[in-house]
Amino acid sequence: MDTTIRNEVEKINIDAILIRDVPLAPLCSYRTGGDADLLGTPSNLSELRALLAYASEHGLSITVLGGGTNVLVSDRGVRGLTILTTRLHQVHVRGTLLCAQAGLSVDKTIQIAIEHSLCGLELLGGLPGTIGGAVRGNAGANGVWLSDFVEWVDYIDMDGTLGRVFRSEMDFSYKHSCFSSNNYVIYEVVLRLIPNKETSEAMRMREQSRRKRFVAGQFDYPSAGCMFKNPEGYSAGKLIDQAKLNTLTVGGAAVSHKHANFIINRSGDATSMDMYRLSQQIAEHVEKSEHIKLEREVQLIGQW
């Protein structure tokens, strides 16, 4: 596997893929947060490596942002270089292997799989975000986990070295993979899916899963979906219900009346700090009344 591309990096016009002082709120599902000092928008491996080389040369910290669906960006913004992966969206299919770049949306990945008579992902229909982010956090729904289908993942480390990790090495667990605790940038995900010529039934299952998310109110207001992980043996939403926190608000942030584990930007002008403080209050109330600690699923990004 190729591990160095110094000549390619030198040929990249870095100014063409770097933007300064970019508002991140429009790129995130909460619609809150400050600006990125620098936003890099790579569309291929060479550009991604060039951005990493630029950050290294200038001593910049690196933050990776995909679909912006499971993150809360600080109102104070993000220092250094933020890499937006959504232009990395190429995909190809080889037999039962579907190979998708990290920035491809989960829903588009499912659609392409069905179009190629491959199944397994339908019950993840409507899952927001990118396939790279979904692998990083081992996304799941309706009893199906992305880790069930991952064959291998190609990643880039901070030195620009291309590496590969196989499923058995990825330390998958509930809402966790090895990428949850390292600073590698996922470049491409390879899924091994199941041949299935019943594409109409697969499409029906996908749409049914999508509808369930709409009925649950996930898209009624700006939201990142579930704020907290489910403690072992418990539902975070039910614990919040039992603590009678359904009417709790902080500024423009509120607990959803349809799903207590959703914190929503009900007013449309909430701040990230509103969201953060409300999540803190919820966790404190639940620990006090139910004697169970809630762990935040949503990732905090930027200066807090």
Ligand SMILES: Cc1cc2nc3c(=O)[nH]c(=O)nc-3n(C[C@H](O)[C@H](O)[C@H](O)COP(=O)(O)OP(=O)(O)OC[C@H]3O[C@@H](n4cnc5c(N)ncnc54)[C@H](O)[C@@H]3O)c2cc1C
Given for the second form:
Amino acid sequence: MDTTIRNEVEKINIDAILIRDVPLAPLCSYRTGGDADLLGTPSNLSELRALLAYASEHGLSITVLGGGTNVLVSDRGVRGLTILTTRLHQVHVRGTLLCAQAGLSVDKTIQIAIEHSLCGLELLGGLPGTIGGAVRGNAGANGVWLSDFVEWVDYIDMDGTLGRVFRSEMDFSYKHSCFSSNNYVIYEVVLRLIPNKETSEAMRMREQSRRKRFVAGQFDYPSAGCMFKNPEGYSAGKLIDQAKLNTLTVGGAAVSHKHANFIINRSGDATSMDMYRLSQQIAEHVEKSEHIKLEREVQLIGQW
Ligand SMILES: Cc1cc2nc3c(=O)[nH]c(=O)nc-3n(C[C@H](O)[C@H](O)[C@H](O)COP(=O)(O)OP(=O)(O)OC[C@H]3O[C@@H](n4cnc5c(N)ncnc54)[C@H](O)[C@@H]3O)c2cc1C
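One more: the block was the form predicted alone; return the form predicted in complex with the ligand.
Now the full complex is given, and it begins with the chain already shown.
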């Protein structure tokens, strides 16, 4: 770490942004899982760097959590340091570029874009989670993907060094970016959007996309959206339907009757292990009956 950064980091009161033994269930959309040994909640770059320096000094592993809407947290919790990005939510607009810190919610990002007469993201209306999490997994809906708009991403490596990666180097593909396979923390996302003065039409489209999710029952029960990626040329949900697995349950975990690729915490007191076992059973049945391997989209966090 260079001297300027070290000086900056030493000014941070680490105790003010570090909490011990924090239950993660309330921070995740499944509402399951154990505690984080240590939870860091940075609100700026210096605090983020200070947390990474602290982890390095104490030999702690790092887990990043955004909105917690695409993760399954182990019931045994998460050792080391968990960094929650949701206090990193500054945003500014320069021409057609919207620069959002990683913890800003996708919905808020869309709203701010439209307020600045910038469009393109409306069909992602109602997508749960943060912009950092969405870029990491190249989230998408209604034929629109985050990768369509990313200009560049600023990230922090484990040494606290700030780096920049441009869209052409991000290795985007279906539900994948270069951040899916490295352990960098996305700090800021820069999107190039489309100038459009028709803001009321954009607001209407965003609201319609949001409402469609409620009507489809996506928020009726705690879930993390689709458990599995769609195998090339197939819909994971349809494969689960075809294999007649809609009534499968493990403990409090069940296959959603409205969308077979959603595994839901139907009882409200399911464990992460219930979710995990049900997903294993589904994948095994589908492989046996349809001869297709399902790959989990939801990320496993903590000790499995
Ligand atoms: C009801 C419901 C509907 C959904 N519908 C859709 C949909 O239509 N399309 C879709 O694509 N997804 C959907 N999802 C899944 C989820 O909303 C997206 O994947 C979302 O982008 C995840 O963002 P997050 O901030 O919650 O990430 P998290 O769940 O917090 O994290 C997901 C992964 O990203 C990593 N991560 C998070 N932030 C960062 C960061 N700043 N730097 C580096 N790594 C990071 C985490 O370590 C983890 O591996 C849905 C989920 C729910 C609950």
